[in-house]
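Only one chain is included here, represented as structure tokens and corresponding to the form predicted alone.
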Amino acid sequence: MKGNDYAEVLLKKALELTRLLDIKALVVIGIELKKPPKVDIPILLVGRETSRQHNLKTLPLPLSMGTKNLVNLASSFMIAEGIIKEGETFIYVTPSTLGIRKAKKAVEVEDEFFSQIEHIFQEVLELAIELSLEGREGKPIGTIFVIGDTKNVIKHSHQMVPNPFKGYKINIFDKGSKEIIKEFAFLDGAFVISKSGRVLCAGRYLDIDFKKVSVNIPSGLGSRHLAAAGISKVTKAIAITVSESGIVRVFKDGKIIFEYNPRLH
């Protein structure tokens, strides 16, 4: 049986279960629908290439984030969007698996997070999750990625070490570029990445005067998170941090809009 055949069988079984059980939503991950399924419950399509298939709700995230992460994000998204209530049951289907889960906010996420999902953000978030899970050479690592509004980000920062990306046109969308970026994740400071995906610099110190800038983050977070919150406040950039503990956080307008530890789910 071919992969596509497995997907069709699993999707058919998922549709049967929606009619037999008290299922409130169907989540389809990484399967291209030939036609919209005939069910009376909401359908959410998850995957980078969903592109509003059949005018259904979509969550365009990279499949390489893994089923577990995608299901958790789908659950939080549906609760945030009012598609399903916390504690209600949904069914999810991928090309090789089928599962039933109760909806819960497994991910600390603000509504604004989902409005930020575009190709460059997807790529950097995927890279951050990979660093959380893999570290560098098997050791935990912490870093910051700052995306967009690069003119103002550069204005509010300075180089701590020689910039390893100076003179090179490394783009996060290029094959093999993520491995190059990972090699420099040990540097103190931030990566600065343009909206087009070009990595402008690494080892960038973010200059934020917190006597003039107010941010809204929990007490106990360190200088990395303060800097990420600050740069997202004084510019239009989005900042993504990876902690040695594995927690990935996204900052926008001086506050955390997404918090998740892939190691714990």
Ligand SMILES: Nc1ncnc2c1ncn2[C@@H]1O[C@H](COP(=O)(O)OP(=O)(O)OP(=O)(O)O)[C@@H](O)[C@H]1O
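Positions refer to the first chain, counted from 1. Since the model is a prediction, treat every value here as computed from it, not as a measurement. By rigid core we mean the largest C-alpha set that fits within 1.5 Å across both forms. Compared with the form predicted in complex with the ligand:
Here Ile247 does not count as shifted, since its C-alpha moves by less than 2 Å between the two forms after the core is aligned. For Ile217, a C-alpha deviation below 2 angstroms is recorded between the two forms after rigid-core alignment. In the core-superposed comparison between the two forms, Ile170 has its Cα shifted by less than 2 Å.
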Second form
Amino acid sequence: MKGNDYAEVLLKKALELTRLLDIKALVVIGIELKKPPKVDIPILLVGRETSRQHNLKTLPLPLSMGTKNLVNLASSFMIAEGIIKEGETFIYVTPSTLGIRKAKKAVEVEDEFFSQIEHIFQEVLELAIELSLEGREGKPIGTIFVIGDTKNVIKHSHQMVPNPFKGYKINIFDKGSKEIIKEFAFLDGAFVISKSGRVLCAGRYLDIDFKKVSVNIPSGLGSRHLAAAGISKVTKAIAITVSESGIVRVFKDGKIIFEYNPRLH
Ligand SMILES: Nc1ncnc2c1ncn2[C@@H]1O[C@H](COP(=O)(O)OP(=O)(O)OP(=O)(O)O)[C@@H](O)[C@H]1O
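Having seen the form predicted alone, please provide the structure of the form predicted in complex with the ligand.
Every chain and every other molecule in the complex is listed next, the one we just looked at coming first.
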């Protein structure tokens, strides 16, 4: 049996179970649907390239986050969206597994996290996870990605080194662009990326005056994380950091809305 066939069989079984048991939602992870499944309960699609599938509710997140994390996030998302209540049962299906879970809120994620999830966010999060796992030349690497509200982000920052992306139209959605971006992740400072995915600069120092700007992050975090929190406070941008310790964090309005350590999964 091919991988696709397994997915089809598992999906069929999941649909059967939704009819037999008191299941309140179906979560389909990383499976491309040929047609929308015929069930009376809400369906949530999770994974890459899912957003335009049959007008179903979607949660575009990198599949590299692993099933356990994706199921936890799907569970929190459905509660936040009112699709399912805490304690109710949902079923999830991936190309290789099928499971039944009670919905509960994963503690480490704030509801605002879900309103940020768009394709650009998914791409950058995936890149951050890859950087955390791969490092560069065998060494761990840390960086900041600032996404959106570029006019204000530029206003609140300056180049630390000549901008390697100046004059080039590199878009994070283009094939091969992630490898180019990774090549420059060794530079001190931040990447600035527009909502449409264009990488405007790397090596950008974020100028935040912490006498005027207050952020709400744990005291153990250093200047990279303070700067990311600060830029997300003074602009409408979201910031994604990769810490040298491997932890990936997402900042919005001066606080962490999501934290994830790819090296532990
Ligand atoms: N204001 C800033 N704007 C952009 N980058 C910054 C800023 N402040 C610090 N950085 C970057 O963060 C790097 C690491 O700084 P520091 O060790 O204090 O941060 P940290 O939050 O502890 O990060 P890590 O967990 O990766 O060590 C610096 O070398 C620099 O590249």
